[in-house]
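In the block that follows, a single chain appears as structure tokens, in the form predicted alone.
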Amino acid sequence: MEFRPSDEQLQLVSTFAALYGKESTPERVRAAEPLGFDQQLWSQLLDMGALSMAVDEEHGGWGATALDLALVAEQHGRALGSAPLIESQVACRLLARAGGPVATGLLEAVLAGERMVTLSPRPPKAGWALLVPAGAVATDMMIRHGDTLVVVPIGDDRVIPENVGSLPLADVPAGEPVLADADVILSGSAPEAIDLALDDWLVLTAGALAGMAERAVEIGVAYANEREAFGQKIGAFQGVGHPLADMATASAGATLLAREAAWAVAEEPGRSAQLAAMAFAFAAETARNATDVALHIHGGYGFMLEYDIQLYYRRSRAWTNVLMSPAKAVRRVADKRYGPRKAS
């Protein structure tokens, strides 16, 4: 078992490393507020392949491992991407599963930039489709329509809710009549196929949130090098030092743990919702906590708008409660590994 990337794999981190330290610094992060939405940094991430990876090569795609996303997702995380990059992997990845002409023709345009799709991942309530993942600059939304997966195009009737981590969620129409006249990309397979579009995104989610968690933690030691109280340092204090040597050790188990959730994707698929699960769980806690203990660090300069820690304290959390909070996570590990509970 080994997750350390190949040179290959290291080319990939460098190539998208060095994209968001250019199109994705603190101050584009900030103009992209509050819709959380970057154009120019997505067209970027288009003209990389970075959908195209996501794909095999015979839907168009260059077949890339869920390693390598998770490596790339790692690089998103550490930049705050403005982007709905993993919503849109994971939804490529939906419609590739999913074959047929309806699919293979929306995942054609959405390769191509004509069309971004994502994926509702909750089923709609009275007439809604509640808080969808990048639903604000989507043009598609696919979501479960009983056992049939269908696709509604989105218009202007959404409704685009102010968030606390400058997400693009939106509130989207789906009723009964928008539902039954909708294009079906899957027809009686639905849960399974979102159940799988699921583990795609908490694998790839774990990946980004340890790669935030690894950044926050940085920006706290930097800070604390910085920083004098009493003649010296502030992080030659136990009560300052102790703290961040934890969440770098968090940090470093995050990232494992993510990394061999995407490593068991192809290695060993009989873990690998299991270890999805638990890897986006755990990443989960550890973004929080990181980010709790950097930005308590600066006192109260991390509440301030100049200081970026606050883009990582407040990011940590809404990531995390786009698709699942951990507790349910880890809930997940158990059904995936024991069988579902049955109700009392």
The other form holds:
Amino acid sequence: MEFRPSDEQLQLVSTFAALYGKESTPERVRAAEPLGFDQQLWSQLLDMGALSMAVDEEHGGWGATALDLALVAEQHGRALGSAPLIESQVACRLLARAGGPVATGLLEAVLAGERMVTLSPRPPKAGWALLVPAGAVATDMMIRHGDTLVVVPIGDDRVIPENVGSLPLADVPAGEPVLADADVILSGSAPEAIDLALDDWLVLTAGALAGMAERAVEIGVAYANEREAFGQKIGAFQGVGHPLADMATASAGATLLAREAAWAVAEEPGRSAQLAAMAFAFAAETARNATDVALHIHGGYGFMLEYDIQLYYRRSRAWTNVLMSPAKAVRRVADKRYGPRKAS
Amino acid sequence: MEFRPSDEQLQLVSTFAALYGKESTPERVRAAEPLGFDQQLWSQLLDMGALSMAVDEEHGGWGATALDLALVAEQHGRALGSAPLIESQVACRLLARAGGPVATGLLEAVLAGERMVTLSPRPPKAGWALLVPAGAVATDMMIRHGDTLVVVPIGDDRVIPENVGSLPLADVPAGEPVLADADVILSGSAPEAIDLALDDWLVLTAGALAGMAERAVEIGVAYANEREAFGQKIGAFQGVGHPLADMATASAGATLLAREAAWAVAEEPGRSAQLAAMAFAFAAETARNATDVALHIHGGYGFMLEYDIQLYYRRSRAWTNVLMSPAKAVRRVADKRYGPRKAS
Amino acid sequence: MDFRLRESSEARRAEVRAFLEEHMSLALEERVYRTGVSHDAAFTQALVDRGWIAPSWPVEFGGQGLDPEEMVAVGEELRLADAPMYGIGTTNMVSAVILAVGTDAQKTEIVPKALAGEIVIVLGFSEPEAGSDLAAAVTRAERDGDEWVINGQKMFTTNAQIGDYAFLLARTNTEVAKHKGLTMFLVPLDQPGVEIQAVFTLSGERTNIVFYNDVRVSDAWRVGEVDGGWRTMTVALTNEHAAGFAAVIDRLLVAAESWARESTDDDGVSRMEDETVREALGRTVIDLEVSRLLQRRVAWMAEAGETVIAEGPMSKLFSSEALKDRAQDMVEVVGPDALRSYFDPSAPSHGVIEHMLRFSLGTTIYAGTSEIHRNMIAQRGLGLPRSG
Amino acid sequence: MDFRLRESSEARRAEVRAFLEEHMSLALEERVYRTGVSHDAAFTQALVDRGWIAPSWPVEFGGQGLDPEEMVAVGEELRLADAPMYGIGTTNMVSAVILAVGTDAQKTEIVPKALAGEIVIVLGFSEPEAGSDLAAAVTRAERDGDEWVINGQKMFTTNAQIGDYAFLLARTNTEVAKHKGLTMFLVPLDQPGVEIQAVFTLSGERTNIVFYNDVRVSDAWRVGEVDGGWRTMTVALTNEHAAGFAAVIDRLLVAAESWARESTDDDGVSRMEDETVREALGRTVIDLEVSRLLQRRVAWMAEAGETVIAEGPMSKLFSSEALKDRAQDMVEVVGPDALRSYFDPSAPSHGVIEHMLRFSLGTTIYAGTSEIHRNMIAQRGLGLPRSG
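Starting from the form predicted alone, produce the coordinates for the form predicted together with the partner chain.
Shown next: the complete complex, the earlier chain at its head.
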């Protein structure tokens, strides 16, 4: 057992922490609303190699491990980074796994910062890819078309819905003619490729949500240590201190589990899909509950947009829900552990 | 709106409260374990008319309302009565609704105290009616056989399993030959009749569970007001007082909802099946949580068989689970409100 | 027992419903949400015209003399529609206090205008360092002849920007126990030295910080005794006892049911067929009913002349926490679509579910946090000792 | 990072598993449950023979020198099988204290017998009026020449009826602050004046109340300084820091999975096909993993020489609460069959689920309630002020 990240990983974490500390302050996060995209942060992340680290040397990257990515994702979550980091990393890894000229060309363009590709986790419905993560800022969208995985350019006809988490989501036209004419990334194995990409997505989002939960607890603790009522710091009331203790405990667990799930991608592949869903479900519930507790103990102040905790409250729900509810993730754990239901 | 029971109802409640106060003390409840049947209590209940009140004058009873029965059930739950009161009332009401010579004869014998009839809420499985409530003490069991409702005598070949709630349950042989030869109560409408009986069962059990929850909160409050730690009554710690406040609130709600559901049987029949499932689900979760909180705040003492709270803890789970889990009851609410799922 | 409302109450409900159909348009709802201001002049005027600005008040004071049960029906309908009643609510609350403890001049000056919908009175209780612990207020009122000079800062003074008076809790004596040195004033908000700063909140509601810098108020605007402010506050807050959010849970349920009926999953199957959806709806139905019973019980007790002790806090605590839990559940059950904001035209059920996720948070905080209510239930209802 | 145990640890696990297959029969399990005594002479002897009575101890003291990580594997396997280790656990805990602060005579007299499985040492901490607040103990020890005279009553002295010594917390000074007037003794239980009264518990475990009436103990049996008992207690309790119930959750999971695979619903469909069952299992899988990580982290910190602060309480708190929640869930998911007691041969999975429902309750109470652990996390881990 070794619970401490390596020196290189600690270095990586501190480099990204410094970047986020500078380029993703609460003021910058607010300034990027409602779209939820901060171009300067994104450029800095690209310069730092945040995408190239996600793929192997042979694909033009520097082949960081999934654990490295998860450690960075924790910092992304702590700082509520207004940039499609995880969406893009997931897309790059999918493109690298897919291979072939279309995927390879697209991957090169993404790593060069010329294009931004995202993946619709859901098939189209009535001619639209709905609520596509990063869809409001990406240039291209990969989506399932039957068993084929295609890529379509995202045009000005996309619709960008205001949303509770200030995420750069979009409804993207994806009617039959568009998809039928689209470039093909994979023919015949789209469901499996998307499912694998979803594992990446779940595990990295788990890291981000765990980081978000840890930061929310810190914010709550700081407030409880400062605010007084009835002649004492409110943190001295068990009605405040106990929920915070529970949330600190859950956050610690969420972080450990997200790291284990990311570690397992390379080290225990047989269990990594199960762990990814476990980590996501637990981190999602933890972030949901921790942001709720931390906001609530602020009293009326938690409700003011001026306080940072509401930024965490809203994003914890959006970063989770745009992929799947915790309950669905729990059922995914069972699917990965016991095999899918025969009935379904 | 009238939230106060009528004077007659208050009189009824106080009569039964006095009976339980004498014949169902914690000592008597313990003495009746593990079987969970106190013959003297049962005789007194019969003498008091606890069964005849459940059916109309035309069936030899005195036609109390379902609300009257629910008010008595609250007292039964508060005192953890070791007697199949609700099971028998449910059976009597089913027999009265069924009519016909078999049912009428049986009902007469039950009201005369000559037989004790129970209903298996579940169809047989591999030749056995499993965990039949009151099966360990009843003389006869009604059970579904296809669409027919039959009644079979319960013999010495029943198996009486020790169980967490010290309930008089039994596994009763109910193989095909036994059922095929059995007396028929209803031919062709057994599912509907059992479903209606289940409504009665749910609403009365809801009353009992609400009473149980209220009493558990009282026990917890008394302990929190007496026990000291760290120089103060433990009830002064929010970690103790707040969960008790939540449970007192839920118990009040459970009692109101159980009464409303019982009232609706006569007054709002169109909504009464829905309300019965609602009342059961809420009372079951409330009793489960209230007994847990009250036991937990006792510290190690809650764990000692000598303290009464464990009696409540165990029965809250058994009285619930022998019928259906709270989650199933919630889905039953939806079935009654929206109609059954088309898929099922 | 009888769990039905009387016919007269249901008749009031029908009347309110008809009124709302006429006056509570989607356009008004959207305007309220966009501005964050739960007060509308035209809507208020319509209520006045209908005689419904303060329907529970005796007829001689300009009300309709509705009893607590009829008010249950009226209140449920207004909440269900999310009608812009906040300004009217605070105005009436303060008018009632003035009727109870105010001077004749105050009654003459304030009450008729309030009942005509001509003025809005807002609340100046909370301060930066006094939220749950209102008695810790430090805003000073110092006597200067026939006037008082007020200095301080009040938080969460909703509607101050459209308000005519603030009902202000101020410290007039620092030499005595904190509850005993407070006095209430009705401060005209057009006085020099009043500065209003907008505060926007998670639910979209606008509230304000109000600064008072040497604001001079005539002693004629003092409400109740000098240093007797805590008693005056108690009068005001007693009227809050029947608070509860049953009808708001109903609003959530109506939205969720319409979503479940109208939308389909990826296979085209109605979401109403999904067990998870049905369980979430079932839980909402149950929590709605329990909230309704707890809330109606308080109204019934008032009518029956019984003393409300823990029953009021139970209603507020249960219904607000249930609203929050059920809104969170529903968001997870609806899935990604639940993220769409109220202002996105493609949001399911007009975005009510998303709005409720945010709105519900405040209900467990304002008018006493859930923790304060648990303390009240534990101490007053259960007889547990005061918590340390 | 590396979330695997080292090969040497997994080798220990395999050895323990093989040992348990030989020595932990269903008959022994049933005997333990029927008597409520988590101690068995033959099983203890087998551990001694294998050199596993105190495997973490240095070889020179009769242990095997296993490191914290190896002990994780050993502990997980013993817990998973619910091996009767309670008597050994308390005995070793006290032996470790004696090694740390005892006299040479105590070390010579006690430690070898403890390691030979020849004696059982039990704990005498809690009292009727001192549970969570152990320092409030009032059991007196008064000096009389070279002896002490003990009077008082101790609760929850599990295994007293088979114990040789009680490790007793007693008040020796009433003039000082409560933490400063306590002294620890090793009281031979065959002394006159010791009276043991059986107490049966909800989980089936037997514990005892022990009365001490003028029990005379030589000063040679004092452990640690006079009035220094709280420090001695702290030494004892520090070894509890790695407490956690991950392997017990594993026991629940194994039972629930075997039930889900082996049983069918009324339509003959495997319960493993039921979404509700799958969700309950999935949650158990998750809580098990989180519990395991929190618990293993503590062992890793010990090995890495890091100071454990809130991490120990987090492991105990999370895993015990999770065990309780998951056991409750599983009972509801299994349905009526889950009510069958362990002793009913038709109980699903040998009644483990029903047993766990009852057993889990104690885990959130003993060795510090969840509330005490939340206080520790809040104060030591988060730096919040002491609660009032």
